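One chain is shown next in structure tokens, namely the form predicted on its own.
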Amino acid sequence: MSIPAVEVHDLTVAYRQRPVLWDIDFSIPEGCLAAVVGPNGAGKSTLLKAVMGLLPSTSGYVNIFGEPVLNKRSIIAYVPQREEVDWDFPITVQEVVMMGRTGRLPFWRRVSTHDRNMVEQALTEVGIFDLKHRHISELSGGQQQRVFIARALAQDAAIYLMDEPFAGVDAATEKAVIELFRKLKAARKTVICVHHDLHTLADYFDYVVLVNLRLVAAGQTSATLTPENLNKTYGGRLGLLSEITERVRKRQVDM
């Protein structure tokens, strides 16, 4: 069996001695598109930050390709929620994306032609090359999201952790982002997103992690999005849950 891209084992995370995630245990295979799903306040963003190694754990561990996450931080790219970014900071689109390269460089090495090419390629990939000299405050919500996705692409990472990449974006941006994710999957990259829209889960993601302070279930989307698991996660919104599971069933039939 191949080594999982991400393995989370018995992970508990606490703020000020108050646990916000308990005994989380799952693994995600290499080269898949995975969604972390649950109600508001379920600990989804906390889980993503703990996987990245940005938050300390009270117990348990996170391995990346079989090694502790702190040994593998250089192959992980992280895209925060847009609300966590200071959009008034005086910096251009190109400079933000270049951070994806300079964060990997030793202090003594200057930015190279290869680094600049990687930045330009990332900007082109997300469709904002013509905006590279714009200040980030001048961009729309969808364009701002593309900037930080481009920064992650410039890192040329193996694992991409994205906190609500579709939140507040227009339909064109959402379509462009999911097409980009599919390209990353084809290149054996692993993408893990906090995601809210249950209606698009089966279409966008092949793996899902259901959390509500504890792990409810994790696995292939087609097998994991069951009425029972969704009921445990969301607490009985039966009309919505039936609709989602029916969408999953129809997608399996169409395939």
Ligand SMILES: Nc1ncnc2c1ncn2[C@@H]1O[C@H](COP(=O)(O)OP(=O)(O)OP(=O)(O)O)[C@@H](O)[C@H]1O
Second form
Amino acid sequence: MSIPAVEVHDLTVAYRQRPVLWDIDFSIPEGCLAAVVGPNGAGKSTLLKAVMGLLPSTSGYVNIFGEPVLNKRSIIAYVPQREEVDWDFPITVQEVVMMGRTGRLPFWRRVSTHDRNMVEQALTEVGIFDLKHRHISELSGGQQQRVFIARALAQDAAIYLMDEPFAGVDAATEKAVIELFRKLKAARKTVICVHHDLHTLADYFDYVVLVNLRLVAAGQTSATLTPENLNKTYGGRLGLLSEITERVRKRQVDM
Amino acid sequence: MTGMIQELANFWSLSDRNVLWVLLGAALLGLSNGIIGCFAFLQRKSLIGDALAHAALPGVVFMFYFTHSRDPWLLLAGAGLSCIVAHVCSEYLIRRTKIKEDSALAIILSLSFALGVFMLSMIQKLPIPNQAGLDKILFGQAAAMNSADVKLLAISSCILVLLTLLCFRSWRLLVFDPVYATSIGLPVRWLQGALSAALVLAVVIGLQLAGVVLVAALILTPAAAARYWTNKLGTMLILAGMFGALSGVFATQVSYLAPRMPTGPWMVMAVTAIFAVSLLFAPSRGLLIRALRRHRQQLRINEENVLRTMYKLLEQHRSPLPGLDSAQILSFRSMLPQQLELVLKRLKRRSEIVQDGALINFTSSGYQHARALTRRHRLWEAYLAERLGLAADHVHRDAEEIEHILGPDLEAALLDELEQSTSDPHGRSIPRSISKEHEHE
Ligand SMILES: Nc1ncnc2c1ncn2[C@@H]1O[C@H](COP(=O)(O)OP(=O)(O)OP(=O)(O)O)[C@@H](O)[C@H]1O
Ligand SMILES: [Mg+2]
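Switch from the form predicted on its own to the form predicted in complex with this ligand and print that structure.
Full assembly next; the chain just shown is listed first.
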């Protein structure tokens, strides 16, 4: 078998000694559309951030194409949840997308024609080319989401990690984004995103990772998305693990 | 008066060395503090400048106590050190405890200020020479600036401006979206460190001129003012720097003309005045401009409504009327008589109507305009009723609000949707567009 795009091995992640993800272990093959699914507070955002190496892990590791994630950051593009930034910041759409190109450039490097072309292409691809000179506060929620996706596209990465790209966007945007995902897949890119809508899950994604503090199941959608697994993901909210987590939290409060 | 001009001429001849130093110092300080302040402002760390300034006090006194020297570089180092200590402490509090950022900064601010004042009064009892005026650091004293101070200011300002030029792209990314910045592998901790260090430097070089209590205003206010004028960070930095420098020049001039006037407080006054002007008059964001625009919009809506009412009244009569009087219009339009008076006056001035005694009538251009407005209004009503299924008696009010923003392009789109309806929901005919009419003739 070829090297998986993302391999998460025995990963435990904690916020201030309180573990929110336990022993996560799965891998995602190259060129597939994968969804991370689970109830609110299950640790989906945490998982994405840990895969990016944004959070220190208590144990375990993440490999990207067989190498530690910190060496491979340049081929991963991260699309944060929309609420994470200040949308009143003085910056235009085009400048945000340009961050995907120039964020890593040293200050003496000028923006090249290639960078400009990539940005224009990314803007066109998500359908906001006409808005490129707009200030970001003048965008609707769906347009904001598109800006973030365009920024990731401009990075020309191999792996795309997206946190709820469909949250609060209309059907048209959702369809456009899914079209885009299929194009990325055709170009052998790997897309991993947090997804909440169980109805569209099987339709959009060919791989799922079910999490709820621990890993419930991961694999091809057809085999993994069983009622039983879903029940385990959404049902067992007060299972042993969340009880332990709760105890750890209480002890810290007491201390 | 001539005396004043003479004084001004003296000032700008810059023959007085001391004036030159103060002028340069104030302008450079305003410039660099304004620029660096933008980043703190956008990070929503408004209190941090204040906290750092107060934290500098114990450092300065401490340094003086040990070295017995008033060398500005040494005092600067002392101030910088204690600022860094305070900064690290507050970061620790924010990160490791439940205390929120503003509370943490407030605690640090008052504690270090108390410490500083305490040390200051201790020192004054000791027989250390050369200490007169050390307490001037509380409120600043520009007049005492000499060439060494200005040299320090100039070098520091240059460093700050250069650093901003170098780090512009990274700092912008860091402030806008720190998580993304980390995700693409930027050295976020270093960048944040550099930004904090720049802020510390900006604060401590301001102490001599503006003092512990006021220096924060030089950091924050130019940024707040500049934000009103632009949606681009680069422009905002330039504007904030200019605002700061301008207020420096202004304040120096005031304190030259009236030697009792302190430079620092005047600088703060000036920059606050700039802020007030921005708040009121900045295009698109300024309060006054916005109010003015609303007022104009309201006037236009009133005018359009009167034109349409006249059209409707005249249309109802088979045989052409000689004209209308204002009472007739008022019976169909709920507006105050004086409002109508104003509208009629404006319409007359634009020769859309003519008045003959009490009788008001359209001119031909006024008629065309009224007809186009009526057409748009009825199209919109028909659209609302047909497409959104609103009841006919509900439609009118909604149509009123929207129709004033419909342009020719939307009018065409409406027409397409309606497949050429010829009457509105109240059963009145929709006037055909003027150009169409000509085609049919
Ligand atoms: N910065 C943080 N510090 C402490 N605890 C956190 C932090 N971020 C998240 N948590 C906790 O970690 C757990 C998982 O959070 P996470 O944001 O990963 O959930 P999620 O699955 O993305 O939820 P949602 O569907 O609501 O987005 C939650 O219990 C949350 O309270
Ligand atoms: Mg989340």
